[in-house]
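A single chain, nothing else alongside it, follows as structure tokens in the form predicted on its own.
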Amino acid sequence: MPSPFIVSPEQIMQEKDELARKGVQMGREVVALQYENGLVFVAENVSATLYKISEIYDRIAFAGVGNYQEYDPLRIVGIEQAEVKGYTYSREDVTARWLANLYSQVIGNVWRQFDMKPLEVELLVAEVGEPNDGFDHRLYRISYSGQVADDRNFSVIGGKSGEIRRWLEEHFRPNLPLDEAIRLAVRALESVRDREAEGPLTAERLEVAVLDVTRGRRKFRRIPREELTERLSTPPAPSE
């Protein structure tokens, strides 16, 4: 009788880590950073209909990189769960921290199952604060293993997120006007690109959205590419 084929748990988790990491690295990065009226999200995305950045609830946005067929269903689950919680309790009970923990549990449960393929995704859940809480904006990264990280001022997901975060640590300034914040995020994305081979990031290759605290109950707004072209071409205001 042949002996059974045995694989150690350590080897299984190592192979799952390599598979999930490669899936995330294939996706283009998403940058989110604080600007004077909230949070702005910038991603390289040539598609006009398949979004990386989406609205989840009144003050909450979602972004994903990696396998689109795996992170888009998570977006839908987040919307459904947020609607149920907001209707059952109150809209104020739907927070980015609650949603990030929910995603962490879902992704982590898949990660811990030895007989299941890991989710090749990395998620970002963001929330803008209201005046009565001091505009305390929240940024949460959820890894392919379900780990949650709490960021301040800016956050990046994707294969080269570490390099972009280090670049932003040197160049980020708080309370930037929206146009300058968008340009800063684009420069951050371009810092890890081969400009000669891939060319510059123009409006046609970008997806941009904001959580704007000056809007009504629903803070999310997607910036059309026509408007984005104008914002990218606007020269920065002279410094005083």
Given for the second form:
Amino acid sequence: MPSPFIVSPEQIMQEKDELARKGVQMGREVVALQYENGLVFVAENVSATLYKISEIYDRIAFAGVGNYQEYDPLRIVGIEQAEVKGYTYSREDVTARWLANLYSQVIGNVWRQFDMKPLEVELLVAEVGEPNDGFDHRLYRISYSGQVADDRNFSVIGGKSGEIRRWLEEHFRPNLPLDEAIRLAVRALESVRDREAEGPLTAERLEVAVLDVTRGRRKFRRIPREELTERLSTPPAPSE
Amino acid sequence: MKEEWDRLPQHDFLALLREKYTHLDPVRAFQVVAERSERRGPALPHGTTILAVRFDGGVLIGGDRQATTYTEIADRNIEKVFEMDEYSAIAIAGVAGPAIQMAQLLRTQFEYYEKVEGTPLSLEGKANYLAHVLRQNLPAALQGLVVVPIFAGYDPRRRRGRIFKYDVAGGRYEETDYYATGSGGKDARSTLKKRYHAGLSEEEAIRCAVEALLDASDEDVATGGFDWVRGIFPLVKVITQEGARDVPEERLGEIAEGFLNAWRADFAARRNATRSED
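Switch over from the form predicted on its own to the form predicted in complex with the partner chain, please.
So here's everything in the complex, that chain up top.
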């Protein structure tokens, strides 16, 4: 009888961790930050159709980095769960906190399975509050091991998210107009880029969307590239 | 990944019964009854009059205490108004068995949700969930097992009382001021219609409800009124920002006595007037 193949649990977790971390680190970052009308999401993305930032529900958006094949099904299943919950109870019962917990459980379950490859993803689930409700904006990050963290004012996921977060801690200002908020997010993304090798982040390389509280029931809106080019080309305010 | 989702804890208690504890699934149980029962339906006790009144700062919900089978009193002491949680209650008319069971199911569901999710279901969500449950009861309802609820509560998000009425097909309709249903519902509604006014206070709402219940029991033989002999009075709850509480029986009795004394005096005067004319 062949002797069983023995690996210590510690070693397995360590190797899983390394694998997942590498996968996520390859992913370009997504920055989300608060602006005067809600939350704006900015990511580097050369593809105009394979989105990193998407709509989940009335006030909830989703962003994923890492392996697209792995985070896109999570997005779809999140939409399914949100629609079923909203239909069963009411639309106001679908919250980012609930969805973030679901994602945490799914990703964590995969992480703990002995014979499964961990998911190489990092997710962001964000929700804008209702203005008259005393509701704040919510930002939740879910790591490849299923850990949830909540952020205030801004959030970053992806390879160099730590550095960008530190940059934003110094430079973030609340309630910026949309154009300035986008420019701030782009500068945050550029702070970790090798400008000479990779060139500047122009509208063609950016994916931008907002959760805008002034909109109707569905707060999510993608900012098309033409509009983005225009917004980025308006001269920055003198204070910058 | 599909299996991962299936393993997640659910917030839907009814779905849990349907999938895991099928012997407890009320929809299934009543469908079996419905298929076997005769066209007219078995002789089952019916709950009779229930009502709800919205007032400034909250909502009142109540009902009489009698269950009636055809022309027979099945129970003098039945409760038709159930607190669902701090901020909502349900009153139930129709066939008593499934109605009470439905109230229990809802209470369990709302509490289950609150514990699993760590946050209570919105009033809107509770009202909608009840509509789903009723819709699933439709086959049984068509066979005679009709359940007619009123759902009322204080909506902390909108800061006001709200009243929802339902039809057997699961149609959900919000009433802005008042509603009454059950066998004496129309009589109670007539009273509420005449007594209701803008800016109704909690105290006025309680008076309106007592008068409506008295009128319902006066006009409808199936509805029980104030049973002074046995000391059984209708059940009335008020729900405000501070939560739900019962209106004390003594208070209800006082109000009812006031109405009865006034009416007694009035009828005596009428009799005297008729006599003196003769």
